[in-house]
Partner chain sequence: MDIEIRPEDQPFADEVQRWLDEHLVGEFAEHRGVGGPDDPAAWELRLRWEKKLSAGRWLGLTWPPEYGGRGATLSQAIIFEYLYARAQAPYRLGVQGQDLFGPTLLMFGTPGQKARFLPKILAAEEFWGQGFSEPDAGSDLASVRTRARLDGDDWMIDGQKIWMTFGTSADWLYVLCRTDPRAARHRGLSLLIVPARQPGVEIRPVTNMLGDGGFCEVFFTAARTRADLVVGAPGDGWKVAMAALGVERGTLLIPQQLGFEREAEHVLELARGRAGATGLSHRLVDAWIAVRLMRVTTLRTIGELVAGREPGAQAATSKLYASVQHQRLLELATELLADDMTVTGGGYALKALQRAFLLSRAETIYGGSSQIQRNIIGERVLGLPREPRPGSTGG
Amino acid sequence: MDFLFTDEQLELRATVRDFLAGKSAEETVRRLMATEAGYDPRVWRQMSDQLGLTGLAVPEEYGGAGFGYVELGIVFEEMGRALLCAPYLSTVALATEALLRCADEAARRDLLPGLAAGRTIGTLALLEKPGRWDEAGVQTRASRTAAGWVLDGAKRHVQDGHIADLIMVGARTPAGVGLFAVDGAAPGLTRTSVPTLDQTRKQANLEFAGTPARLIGDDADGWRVLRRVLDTAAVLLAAEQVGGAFRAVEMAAGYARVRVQFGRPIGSFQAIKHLCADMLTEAEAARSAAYYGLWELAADSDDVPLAASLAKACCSQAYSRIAGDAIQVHGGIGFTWEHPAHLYFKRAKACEAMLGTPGYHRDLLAARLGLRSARGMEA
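Please give only the structure of this chain, in the form predicted on its own.
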């Protein structure tokens, strides 16, 4: 295993970091998180048209750039560092990945070019009221009619569900769980934005009432696709968490160097030294776990499920602890609305629950290792 990046990958990181420095500064993040849409369409077009980020890991035959998961992980890491407000996770890690993993070539040719070009904002609707990320949690019903398939049910906490043009939906068919594509303007679809702890990332609850849907692949093959999508998204989210964690470490260490108490920088006190050292150590461990997951994805290894649960559990716990410790290092100012520390803490806590909590993934990891039977866990 080689965690060294190529010159091309390092250039990609530098380009994305420079772009986000101008497009996702703190004042921009605060402005966008207060809007209903939650992102800037002009920046989204620049990300897709100028940098090609929306189609970075999409094969060239579908309009993408044909890069791999390591490059995609670099982008997610930089976006986590900058707290980017954009439907990138939902479009790239969820909707696009679902189409790439399906066995429906016609659907890929019809839908992937729009996602790769950034013309289509996509998402995945899976979580329901029981709050389970496993197959048993899929209760939305898909029925075949003379005119085609229709969906009935509800999905909760759908990332960017209020603005998505294309919604990939897991629904139960008579044969099992199927994967369906729903147009964002389809009749019978009701979208309701919901308040979120992390205001930099919007969510919505979706209601389906006889909503027309397109079956993607086989009507019993959906869970195979969705399970791989969740694993891939967990690794990419872990990379994003690593970016945020290291930024929190940087903020804490920088403040400790300049904040003076009793005539000396607080970073010279042993308690602060040890706290910052522990934060850095945990961030480095989290990065190793995330990079391992990216390497397994790039190699299309059989160990992807293990690496995904390991990365998500490790990085979720690390990011939350580091973001909380960063507030402690900052003292009173770290608790104020004006300081950005709370934005990272809220992103960390929201990411911790997204796609399954650390506890869920530890149980899932144990089940995948054959140490215990799998069981459903709440989100």
The other form holds:
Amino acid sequence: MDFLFTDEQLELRATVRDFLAGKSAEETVRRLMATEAGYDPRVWRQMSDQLGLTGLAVPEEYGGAGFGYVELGIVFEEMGRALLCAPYLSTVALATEALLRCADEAARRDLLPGLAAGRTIGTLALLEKPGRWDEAGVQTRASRTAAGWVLDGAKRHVQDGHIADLIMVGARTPAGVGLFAVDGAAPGLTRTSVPTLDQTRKQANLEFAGTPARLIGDDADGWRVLRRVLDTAAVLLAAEQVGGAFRAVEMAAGYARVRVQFGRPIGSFQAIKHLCADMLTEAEAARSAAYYGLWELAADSDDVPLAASLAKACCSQAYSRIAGDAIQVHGGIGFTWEHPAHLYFKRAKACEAMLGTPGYHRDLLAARLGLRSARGMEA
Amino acid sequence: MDFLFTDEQLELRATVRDFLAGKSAEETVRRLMATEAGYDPRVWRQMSDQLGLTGLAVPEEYGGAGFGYVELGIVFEEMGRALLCAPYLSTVALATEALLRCADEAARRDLLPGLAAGRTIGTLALLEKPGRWDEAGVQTRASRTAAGWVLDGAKRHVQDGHIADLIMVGARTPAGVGLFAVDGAAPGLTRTSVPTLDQTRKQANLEFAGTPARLIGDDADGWRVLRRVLDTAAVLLAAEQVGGAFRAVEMAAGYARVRVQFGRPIGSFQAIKHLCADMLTEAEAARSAAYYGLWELAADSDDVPLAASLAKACCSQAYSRIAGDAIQVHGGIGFTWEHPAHLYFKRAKACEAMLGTPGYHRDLLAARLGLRSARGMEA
Amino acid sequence: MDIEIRPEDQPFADEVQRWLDEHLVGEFAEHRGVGGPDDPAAWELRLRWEKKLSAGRWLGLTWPPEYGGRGATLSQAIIFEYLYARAQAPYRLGVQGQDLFGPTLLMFGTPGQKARFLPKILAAEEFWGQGFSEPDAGSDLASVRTRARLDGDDWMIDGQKIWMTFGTSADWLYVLCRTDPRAARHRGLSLLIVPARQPGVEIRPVTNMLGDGGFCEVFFTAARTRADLVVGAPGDGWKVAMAALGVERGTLLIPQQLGFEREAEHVLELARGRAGATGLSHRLVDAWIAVRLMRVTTLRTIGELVAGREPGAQAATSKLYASVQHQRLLELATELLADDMTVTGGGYALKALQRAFLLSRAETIYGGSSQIQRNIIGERVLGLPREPRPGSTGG
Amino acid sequence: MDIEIRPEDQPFADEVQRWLDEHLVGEFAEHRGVGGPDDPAAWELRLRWEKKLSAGRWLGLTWPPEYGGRGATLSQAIIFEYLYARAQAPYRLGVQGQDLFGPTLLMFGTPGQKARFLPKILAAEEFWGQGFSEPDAGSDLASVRTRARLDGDDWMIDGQKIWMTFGTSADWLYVLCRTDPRAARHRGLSLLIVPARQPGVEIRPVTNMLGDGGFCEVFFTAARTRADLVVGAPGDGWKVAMAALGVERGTLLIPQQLGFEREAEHVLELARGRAGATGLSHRLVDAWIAVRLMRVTTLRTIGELVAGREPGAQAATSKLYASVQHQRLLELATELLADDMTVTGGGYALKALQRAFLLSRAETIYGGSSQIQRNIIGERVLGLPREPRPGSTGG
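Let me have the form predicted in complex with the partner chain next, following on from the form predicted on its own.
Whole complex next, starting from this chain.
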């Protein structure tokens, strides 16, 4: 009897929704998605300073507000609704989470306050080949030199990699996989912005050539940390997907209420009414999936990997399908550039691939449920 | 430009449909499904003698009419529509086909005329474990004795095994898998009728204990024959499934035209109208699948195994789904014993498992398409 | 499925568990999980069990003590249902009286009606049957035609009802009747309490596609009931019937959910034992996901109910979701069973998964078909316009 | 996809193949498969190619020789389309004139209209745009509001049309107009031929979600056309427009089908190259099955058309089936591409599968949405009753 938001959590949701209604309206999204940076530093500052969102789930000792994953999930859900253009997922779900999970107190003290305060934009550079979110996919090499560790290799699809001040990197050390911190301005680091299908979220490819890096924790302990970061980020991304999916349902239902064809609002036709009902039904199932993940994260349960893969598989599919159905309900107009339906559809598609496709997570679940051996799954 | 029935084929369809309208009406089906034998020998005799259906695709030299698979498929489609209770599939698609495909001219001359004339009821005993329709599943042992070959083992789910005069058996010889003919009254053969979920089609379990058997062809050549028999029977069963599926669509649409709720025929509601449209759409796709199989069989093409698995997977799924949807369209009354909807639904379910489930055939197709290695698939 | 037991409810939970441990033994333990909402299996045994439950005062927990209840909180009722279902105690026979008619009478009945009927329900002495649907009023309840007219001190009832669960065992029926033939559709209906065992009432089992007889049809031919045996005012029948259908049944979610979880585990176990189920792995995962999501959704709804909040949209979508997903789960089960699925025991004795598979076809029909559910979700939750009333039939 | 070539058609087939071998070289060979029904890519090159086709008399094959056709049989036209699509010659620009308006004019036009317009279509000198849909008349064409009234020797047209393919390149428009404002819905419409390049006609590209401009919206402000440029009688516009939409387009099935097959092979090839696509194997198989079944269904329909039989129900269901299955195929492709799917080239340059994926969303909308298709199948094929006309909106 615990899957229930507290009044405080409901208030947080209302506050964030209000804020984003003002700061991430459709015209703002369209303006920012056309910029290279892809976000508005002033709004980012307000999110950090006024609302404390960047440090929401960071313990107070590192400058955060000390809330938990459920609160964080609410924020992601609202950002997904509003298609917010900002390096929040990369900073909060990836970089901050990596530091929170590592065993390196010094690094935490050095780096977390900047992230929590929104002064540092962070990200994680992990992926090298499409779809390879597993440990074996990490081939970038970390070598110890007299001057410290240096990295050589290439990372692709790095979220907000073009603007990140702090890049957490998974790299192969002689002992295993290590977690490293690289300064966004480090020598030997080449960043190339890559145009994205979902223009509301930016990516860069990064090349490391003898790039100095700080080892975080033990040089064989990186994958333990990264695995948990991937699970956590998958759940938070799932919450974002749920927010977007619900907005798509609302857009479709709203249009169906007013659009008249054959002398009736199209929503009075069962073909459209029932399609909308199915969309809502799937959105509610996805919401249960995301909340399940959040509650397991909050309880720090052993089921986090299970819940994370469930949430990512389920919410990815729901968002893509619902955003596609929303286009269908809108008819021709929903297929145009000027209508926002495609923005949600493309965000859904990009989220689907990020941190592992639904098929990838189903494979992980099949292995965990004893249905077959996993590919690239340890433990 | 060849996927077109000739006028002669269309006439055959009309004749068979007419015949079955009289001889396999719902009350007849209900009467026969409650009997142990499960068919009406008088009607069987008429099918053989008047319509020549048992020998339809048997060459004239063995007493048949010399037609091909397309004609046979038309007959199966009509029988599926009418839920005919008769050992036709076992006699024609299994036993007759095994003899036609074997390399044993003497056996053909001895055994085919009886089958073609409808005097011999035949079947095939192959399956030993559920779902194991592959060569490795054949464990029944065939041994050569002074008096000839004898069989030891057990076969399950033998269609019409309780009444068959001639049982074709796949059994393991020292050289491989051989095809054998066993007399229904042979010593050492125990037949046990098994009650079936689909009461319109009967099964028996057979036990062989030193049962004398006639080797058909070479003692290592059996699987080559059986594989082709399974493919052929799968296509013919698919045609039967298509016939049943279309009847289910018609029943549903017919009911939707006259059943009034909320002051309107329910078929005027898009919820029901569109469900019926989707049923028809799937039925037409299934029809294409079955016809594809028939045409490939008629052309004796290399693609027969591909087409057979496609047809079986596709038509199984379509029939089950459509028969289930037909219940839905009927509402409560469709869930009662007195309404025929469940007869189709159960026939669909039984057909689905027979000769390999849709999943089994998808696995075969995946292997043939180079998507992964098959289980239990040679070649 | 894990529900949270708050500290203040722990003594109650302990009491429930103790009672179950003591009583769920012998023949009852041997029939764990027997029965279902429409499944009359092991009737006599379940009746004996229900008398024991009554003696222990475990029926109608939330009802006022004056009618035999305990005045328990919803939270306690949920704990009871959870522990009860987890122990796989026999499925209760008196659902119609305990969970549908009783709560409705508590809302709309007169003190005299409540005093007369409610204690007998909780004593497991009188059983009830619901007479709402008719052959021509299935999804469209507003068009019921069974009529009742006052004849002296009695109502006289003529007409036909259908889909009455356990009708042949009912002592009393609650019957939606047209009492004002001039009023249209929703208006002019009344909900009458009718004694089942009288010459004017004929109850016949309707065999379903499993060959079972859980449902009945009922014929009323000048059947009689006292004039005061109407629930609510005459003419309020629609309102009362809708309330009966909408009675908060959060507690019923729990045995259903635990049943789904057991079935899903059974299906996964089947798959683990079958070589060659690899190609089905994603469908198996999806089935498992769906059952897990139903759990979370159930807990979300129960959480809201216990907190006294208005349940969210998930409460409206969950029946549609569950019935569709349950069908898929059982379709997968039949595919895994393969040829084993095609045979039964003697006398058409069905295996558990065969029963569940066939019964699952009814889940998208009864209690508001999937089509009706989608209308409700579309109109009540998403605010989409209703179908226009027919003017002329289009050309 | 294999069509059967009858012996009597073999010389024709050889001629087609020879011509293609000789002409599909150089820049044309470098642009194999370029373009699509709504895709304006490589316009200039395709225009040069279309002039070559015209010179070879390969456009409007079945049209009478007097208008530039060959009076060929449907069987020959199908052979041409098959060999053309198999060779991946550029997608033709003149579909609107050649496959939609032209055949309609052949049915309903006056001798003068045919002589004036048809040869220019086959010469690839004049291109056409269809003005049917309006912002408030999408699925519901009968409610078009663009009006035309006679003003001296001219029609004067005011209104707005939308979803006109390649509108900015059109020389002539065929426009469904309301010419009798007092007649209701279907009645009072006329199909007018309107010169596109005049002050009263403004054509603006509408950018679609790919960032392309294949579609246009058109504004008519006192636009003029000659009084005799009406197809069929004034007031017959609905009948003529429906005929235009129902024009037998069996030949168009062929390039579509070959396109599906190429895509499916591409997707399977992607899957073969990806470790870990095993869990997707059944979905991949289903996608392959669907494409194969579309082939068979296409061949069934073509067979009936060539034999002069009424096409079966599969001709009515195939658009719904193909559009839904095509979306699934491309959803699968995007899942296989995984993260690669998320990036584009510079200037939002989309990869082939990305383009196809996004365009596939329109396939269930344009040319009769899936919802409209299901209405048509339900009503015309299954004989289900139409929606009643609204009386009052339900409460």
